[in-house]
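Encoded as structure tokens, the following chain is the form predicted alone, with no partner shown.
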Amino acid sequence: MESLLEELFVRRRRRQRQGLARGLDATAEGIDFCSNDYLGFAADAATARALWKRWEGWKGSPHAAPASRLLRGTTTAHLQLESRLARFKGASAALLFATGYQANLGLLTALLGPEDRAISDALNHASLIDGLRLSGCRKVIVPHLDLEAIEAALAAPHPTGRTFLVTESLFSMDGDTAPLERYAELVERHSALLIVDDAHATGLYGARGSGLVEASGVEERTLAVSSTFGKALGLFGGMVSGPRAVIDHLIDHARSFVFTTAPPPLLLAGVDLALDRVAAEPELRQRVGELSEQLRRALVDRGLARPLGRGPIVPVLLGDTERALQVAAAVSRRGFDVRAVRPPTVATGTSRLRVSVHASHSKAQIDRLAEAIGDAMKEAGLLVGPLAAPIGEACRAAGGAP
């Protein structure tokens, strides 16, 4: 054991020298431009009070479900919420999972096997990557959002098994979106199937606010959609929605569903409340879009390259790890909680600030943040002006997934 501990110590020191060591800190300070609380629900005291009031009204309901769903963990509340979530996502059925990560693991390992082929975007989330690895399927990794590469991969012969196109809808690090309608056309043309991780879009897009699958009009053309409650809904947990046959198959075969404790009813009450707010306050998701665009324009006005995407995830690409850490620290000193994202979360050479815009932010806070980022880059000795744009372009050119 001593030799292993020594090896781990050496590895840790090496990561520290490279600026890649992580730490856990519960003393976060500054205005939150870091978390995925896009609609501001998690930080809203009124929402917490409303949840407690709703929970008090659930007379006779257990506070927890200390068993798997297939033993004694399923309650009426689970079934009612799954029915509501299916309607919310425009699907025939839905199934709750403990986390969004477990939802993707369970979905992919239950549906795909060694005889199947998965075409996967190079920047897909780690949960999708791990799910495909565990499934044993043949993996074809295509450049990020490259329609030509996707179509070529779909057209390549695959005499055994099925072909699946697997993608995020709103990408968690670059903030850009997949052309889901075009993807649906391609998979139909090549007799393939589409699986979408809608996690970061859930609560933000579409008439119901259910996500980009709804907004793109491909609900009935998508085999399965995974979503989470830990982003815009401000909670915790995950789900898969799709045709009843898919959900029934997951109940039988998704190991991350079968062999884990059921989500507690208190969480279900929170999700139910969040869905009420999404339906009642569509102006919140509109505000997120407006503030996100304001931040992008403000950064451009200060000489930075326009960040990718149009949604709440605003990446400020800096390239070098130490540079990203230095700029993040300087922004923090100015009163904003913005974090540096480094490898292996993103590809080597594409370290960045990952800014997350919330509906609860004010326009003045957005402008002050843009000013803080610009000043921090000056403080770090970076060129802010006509020569700043190539920094971002060089990062994008690096591309690829870790």
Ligand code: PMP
Contents of the next structure:
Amino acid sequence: MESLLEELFVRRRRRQRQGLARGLDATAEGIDFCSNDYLGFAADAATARALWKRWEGWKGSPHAAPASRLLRGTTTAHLQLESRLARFKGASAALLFATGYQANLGLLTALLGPEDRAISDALNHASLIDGLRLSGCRKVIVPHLDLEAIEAALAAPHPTGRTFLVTESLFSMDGDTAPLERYAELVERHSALLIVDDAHATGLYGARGSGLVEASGVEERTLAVSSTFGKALGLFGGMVSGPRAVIDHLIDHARSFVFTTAPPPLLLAGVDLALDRVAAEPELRQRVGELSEQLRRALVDRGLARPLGRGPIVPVLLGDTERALQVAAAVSRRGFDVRAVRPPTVATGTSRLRVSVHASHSKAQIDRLAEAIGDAMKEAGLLVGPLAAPIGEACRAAGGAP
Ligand code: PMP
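Moving from the form predicted alone, what structure would you give for the form predicted in complex with this ligand?
Full complex below, order starting with the chain above.
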């Protein structure tokens, strides 16, 4: 044991020197431009009070379901919420998972096997990557959002099994979006199947607010969609939606569903409440879009290259890890909670600030944040403007999330 502990210590010291050691720190300070609380539900005291009230009136189900769903863990509340989630996502069925991570793991390992092939975007989230690895399928990693590469991969014959195109809809670190309608056409042309992780878009896009699968009109052309409650819905937990046959298959085979405890009814009440708010307050998602565009423009006005993407995830690419940490610290000193994202979360050489815009921010806060970022970059001795564009290119070229 001694030698392993010594080795871990040495490795940790090396990561510290490289600015790659992580710490757990409960002293978040400054205005939250960091969490994924895009609609502002998590920070809203009125939502917490409404949940408490709803919980007081809760009848019929126990307060917890400490058993797996396949044993005593399924209550009517689980089944009712799953029906509601299926309607919300425009699918025939839905299944709750403990987290979005576990939803992706269960989905991919249950549906794909070693005989199958997955075409996977280079910037797909770790949970998709891990699910594909565990499934044992053949992986073809395509450069980020590269339609030609996707088409070429689809066209290459794969007689041993099926081909799946696996993608995020709104990318978690770059804030850009996959052309889902185009992807649906491509998979249909090549007899392949589309799987979408709609985690960051859920609650933000489409007439019902269910995400980019809905907004792109591809609900019926997608084999399965994973979503989480830990972003715009302001809570915790995950789900998969899709045709009834897919969901029934997951109930039997998704190990991260079968071998874990059912989500507690308190969480289900929270998700139900969040869905009520998404349905009743479409202006919130519109506001997120407007404020995000305001921030992108304000950063350009301060000499930065326009951040990639659209929507609430606004990446300010800095390249070097030390530089990203330095700029993040300078922005926090100005009263904003903005964090640096560095390898292995993003590819080496693509460290960045990942700014997350919320409906609860004010326009004045957005302007002040843009000013703080501009000033922090100057303070760090960065040439603002001519520098940012080449870094953006370098980030694209580097591609490849962990
Ligand atoms: N997919 C994507 C694209 C994500 O960004 C995340 C969370 N960062 C997940 C899945 C996992 O969701 P959860 O946090 O609910 O496990």
